[in-house]
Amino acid sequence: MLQPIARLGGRGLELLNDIGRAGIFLLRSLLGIFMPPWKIRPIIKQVYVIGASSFGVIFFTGAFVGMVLGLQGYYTLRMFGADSVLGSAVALSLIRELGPVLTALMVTGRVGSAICAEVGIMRISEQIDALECMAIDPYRFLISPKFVAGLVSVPLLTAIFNIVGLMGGFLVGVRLLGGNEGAYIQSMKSSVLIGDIRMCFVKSVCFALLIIWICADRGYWVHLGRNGFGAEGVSRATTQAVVISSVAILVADYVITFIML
């Protein structure tokens, strides 16, 4: 009779332990950013891995999302005789929501999974234990550069996504479908406010923090999970990291939108 209650309590204690461990992981990783000696080379390497290597997928995703918005928006607004505000619809959709959210999801799929797998393999191959034996802080050496690079790269990728998406919407809505060029640009300029850009920036920074935190944490503590030890454990931890990061991004998107609107 008491076994189900005991199992439920055990799961609850395990969840609290995971949350506390993740909080300490985040704190030590962020503190490692400010601890000397500061080395720029690992940060540049991670900026290339997270940012520059993701440029292609962000460019094409932003272009086709903008083109779809231009296509759907033109035909929808034309039914109400409001096709002159197409630029406003495309710009606000991209800057407020689609730009930061889709950029974060693409970075999660491409980079977050790689971070979790990389750190997880270092854990199961005892490379992290070797760093600790040599009195090297693994948080500052491995994780902190990823946080700095993520906080720099994801907002820049979001800006690229938004710019390319606006160009894609202009290409379809104006050049291909014959919309008014001046109305597109003017409606976009008059509707996008500094608060919208601020919201986009805040979202991209928060999403970057969530991606690096969740994916690196899952890989770092892979040996303590219920997924087993070895390649199978790393693969399951990577899957969990991507799923949890994606859900966390969507939840954080709602919370930030609710607060800043």
Contents of the next structure:
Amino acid sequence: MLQPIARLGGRGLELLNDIGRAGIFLLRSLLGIFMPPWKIRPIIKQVYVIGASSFGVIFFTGAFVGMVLGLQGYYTLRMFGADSVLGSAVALSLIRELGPVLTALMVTGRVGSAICAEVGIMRISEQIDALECMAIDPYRFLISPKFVAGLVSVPLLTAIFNIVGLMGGFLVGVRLLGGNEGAYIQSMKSSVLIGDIRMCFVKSVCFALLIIWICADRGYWVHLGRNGFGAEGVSRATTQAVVISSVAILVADYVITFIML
Amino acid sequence: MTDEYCIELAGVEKSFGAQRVLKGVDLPIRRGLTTVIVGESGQGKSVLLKHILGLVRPDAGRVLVGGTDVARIKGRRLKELRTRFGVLFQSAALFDSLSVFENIALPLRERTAMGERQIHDKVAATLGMLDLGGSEDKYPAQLSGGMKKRVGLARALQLDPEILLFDEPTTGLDPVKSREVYQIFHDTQKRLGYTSVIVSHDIPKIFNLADYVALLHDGKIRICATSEEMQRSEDPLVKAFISRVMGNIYVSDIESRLLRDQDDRGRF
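We have the form predicted on its own; now please give the form predicted in complex with the partner chain.
All chains and molecules follow, beginning with the one already shown.
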């Protein structure tokens, strides 16, 4: 009879343990950014991996999201005779919500999974142990550059997403469906405030932190065997990392919007 | 701890969950010599190496390296202590996204203030010494098992360690390649004078290389002696082990028959 309670308690303790370990992981990785020797090359490499190589996917996602917003927005607003505010609707939806959230979700799928798998494989093939034995801090060497690159790349990718999305909305709403060009630009200009841009930036920075943190942490501790061992453990940890990151992004989105709106 | 020993394990105990792996290991390791740890699979030989490196902490006992208890230090002091070690992992643990040159240069780039030219010269010298010339630009996935071990050894030697730890250095190699690896150990140790601790299954070949052999059995060191003393030991358990792994070369037929009888009764 006591067994289910004991199991529940065990799970609870395990969860607490995981959270504590992840907290220390984040702290040590962030501290690692400031520890010498500072090397710019690993950071540039990671900016390339996380940022530059995600450009294509962000460009296309941004373009089509903007285009579909233009399409949906135009017909919906026209029903109320409010198609002149199409620019405002597209811009605010993109900048406040869709830009940061969809960019973060795309980066999670494209880069987060790769980070988790890379770190996980390094762990199971003893490469992380080898670093420790060489007295090289694995947090500073492996994880910190990913954090810096994520914090640099994700806000930039979000900005690209927004700009391409706005252009996509313009293309469909104005050029294709014949909306008023001046009204589109004017309503966009008048409704988007600096607070919206600030919110977009804060969100993208927080999401970047969450993606790298969760994905790298899942890979780093893969040897503890919660998800099984070896290649199977890495594959499960990767799936788990993507799922947890995606949910965390949406939860954080709500919390940040609630605080900043 | 005298100057003669550079590592000393005293009463080291370790459990993983309900499984007691080490039950009070006492093992002195002499400076400048080769100590080989042998034993059946799953006796905790690799765990013992991880204790020496401070990767695993004992539940009880002390692991003294140069007079410092590895189990009681952490952070910067542990890091400093680890700079005295070179480690060759069972899988060589090379960084698979780095080339052979970058792998070997990594400890120098990260741990020293050496310039690129000096690093290049030092790595080139090691590559030459280990007969790896021409492989600098290859990646670990393109190397054979023996070459991977040599690259691992080259990387372990970069910071001029006092102590080298080898975890199953010849696993997965054919007899010719493993002889080659032993030859390289022998040559580099002669030249560089490091203390080496080897965990191995490769008996009897490893006996030729060992100054001391320690037998880990049932979570304790049963014997730590020279290869010759070990082969002549009167301890029935040691005898049984020797006869099992070396055949009947060193024990008479009668003795071996006796030991087989003991074996059947499950004494070893």
